[in-house]
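Read the single chain below, which is given as structure tokens and is the form predicted alone.
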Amino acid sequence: MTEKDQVKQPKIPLLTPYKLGKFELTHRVVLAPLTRQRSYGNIPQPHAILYYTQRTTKGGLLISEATGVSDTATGYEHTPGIWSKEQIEAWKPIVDAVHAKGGIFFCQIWHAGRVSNKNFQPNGQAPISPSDKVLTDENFTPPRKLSIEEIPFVVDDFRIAARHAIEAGFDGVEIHGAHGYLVDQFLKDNVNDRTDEYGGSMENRCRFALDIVKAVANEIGADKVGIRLSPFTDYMQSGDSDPKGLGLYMAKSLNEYDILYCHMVEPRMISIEEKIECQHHSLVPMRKVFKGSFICAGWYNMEDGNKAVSENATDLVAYGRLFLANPDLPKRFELNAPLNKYNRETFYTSHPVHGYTDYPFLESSKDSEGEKSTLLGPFDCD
């Protein structure tokens, strides 16, 4: 057979270029925000170097791990910060790891509020919150309402993070506004009881968010920003009598500032166990009205992706459960390979390898009766 008689084999949508602004992405498979929780201290370790080029592709798009923007900002043990000298030195590692393998590294920036406990909080105080209605998880502290007074500085933390990040070598930041955390709990009106600039109406619910792109995007530049959406979910009791509205009215407003991309979370997201099906590219209305690049996440497989691209209802699709459990996934997908199963109970384990770097690799070899697939241990392939 000659090379014209070849049929040439169709482009796979999650792997064809893209430009995320100055970012020449070769593949459109991100590596999702993950809370993995190894940071001992709330100092980033040595092992996230193994854990981050793993699943590191030249010219892929990795996000990182939930970072703390200030001392009143962690909600879990083990979770990094990038408010210290120390921490951002020890991200510096990490993030040339990333860069020398060719990998764009944004750093995404948050602050748990309300999602808490006291152990966790400078002096022992309550956790912070737009309100102070309190989860019913014993696990967390009864938050503490934040003064008017009090915002501005919050925001400040979120700007100076952002500095820190870059400042740490990281390619942008992406600000966490989702999962029932303290921003997606001022947008959320399930939380946000509040009768100020800052509550009651879905424009003043917004304020907060949009206070932080814009002091971040000022900060570092708008080219720089990201953002994280989850209005449909009910992380942390933290849901919307509206949540199409909601979505809509951040995807618009977003584009007075002209940041990079908004990442959003699919409405079959409703915890972090279970999924709902729902009508396809849900999203949709929210992708037509940002002008910037657009991210979709939320039970997406390679068959989900791929269609998602190929009808233009996103740019970008955030792998989370299967990136972690396949460090290689894209080339996985290139060669529509089994795929590791994860193992949910060492998600949120301390442990520096089990459940972190020791998902095996996927190697790919020719013999002579064509291309053959193995299984190999993390250390073993580059």
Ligand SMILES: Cc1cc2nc3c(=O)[nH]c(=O)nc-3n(C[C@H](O)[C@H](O)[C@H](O)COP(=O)(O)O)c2cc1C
Contents of the next structure:
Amino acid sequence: MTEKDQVKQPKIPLLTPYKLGKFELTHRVVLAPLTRQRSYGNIPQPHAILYYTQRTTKGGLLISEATGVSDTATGYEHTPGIWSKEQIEAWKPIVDAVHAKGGIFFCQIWHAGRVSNKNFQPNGQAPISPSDKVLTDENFTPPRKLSIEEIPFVVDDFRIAARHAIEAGFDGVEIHGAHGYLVDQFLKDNVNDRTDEYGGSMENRCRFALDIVKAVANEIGADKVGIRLSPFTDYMQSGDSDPKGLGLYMAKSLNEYDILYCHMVEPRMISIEEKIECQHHSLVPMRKVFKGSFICAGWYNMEDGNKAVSENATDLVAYGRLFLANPDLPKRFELNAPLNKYNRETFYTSHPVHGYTDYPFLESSKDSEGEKSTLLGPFDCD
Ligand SMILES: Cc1cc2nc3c(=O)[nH]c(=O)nc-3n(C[C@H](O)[C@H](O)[C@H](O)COP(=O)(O)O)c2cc1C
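Given the form predicted alone above, I would also like to look at the protein as it appears in the form predicted in complex with the ligand.
What follows is the whole complex; the chain from before opens it.
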């Protein structure tokens, strides 16, 4: 069978079209947000044009790496921001290039909260957090608990960042409410010990996230807003005593704002470094409650992505490490081709090419004829 004949075969579920609000997606394989730490001085760099366009398909959805909303938002070196004019201008050619190839591009807007260090903070100040609870890793500076009067200003930073993202040309924003960063710190009772209206009950702990959703949706339109949540993970020591209840409460509350999508991370991703038993479809209860589009993520391969879509457990599937290592991932799924194995060593290094834009495409891949050592097994994600 020739490649052309194969393309004519009935589409696999992941490669069927999907209407995401006003966006006509041609397939359901989403580029997950991936911090790459190559934005020197928090400014997106021209090399990101190649990186993102390599992963762009006509009608494919891309979510950018986590992008700081303000000068207190940074948690790691060389992560991009979108609070300054210079950053907005630097994003423009990257976004334009993705659009030129027909991609749909959302900016993940982010505040690291306590997952930061005074060296990344203006005037060497302490990072902010809902509480003064300290991360045990000493790379992070003990945080300063936000006063209730300060909270609206942080919410406003998200609103302004969303406006900036639209100015830069992005099609929308994804609010980063996952993985132990500021929004998640408010959501989870392991970190949030506040006794005011932003802490205590689930309703109170969700208030900060929902204030941001409301402010951002009012600013740029709910049809351009998504949120990423990881109720089940305890990444960065941000866990909750009732993750399912939290996920359901958020899914239900988000309906009030009519946002475009909810993006949730499977519980099996308890941390990026640690692999646990694969559990699928744990997010189905939230998917059922949430009225907008649903994206799931976390340890998916082609087979279980197809299964999730065909069983209506999700609308879209976001791929992180597989997409990082396989710029032509949708094509490889279409042809059921072997996958490049990712190199963890270069996930967060700062080189503008190595481990970034030098993963081979199918046509140029030496591995395409089945060299076993370079192929991934179904759950061989780590
Ligand atoms: C190198 C790397 C960087 C990541 N950066 C982000 C990020 O900026 N924002 C985010 O929400 N998740 C981030 N994640 C998590 C991924 O989006 C994804 O949820 C995770 O890798 C699990 O999906 P996978 O099994 O398809 O890789 C990152 C993961 C990796 C490996």
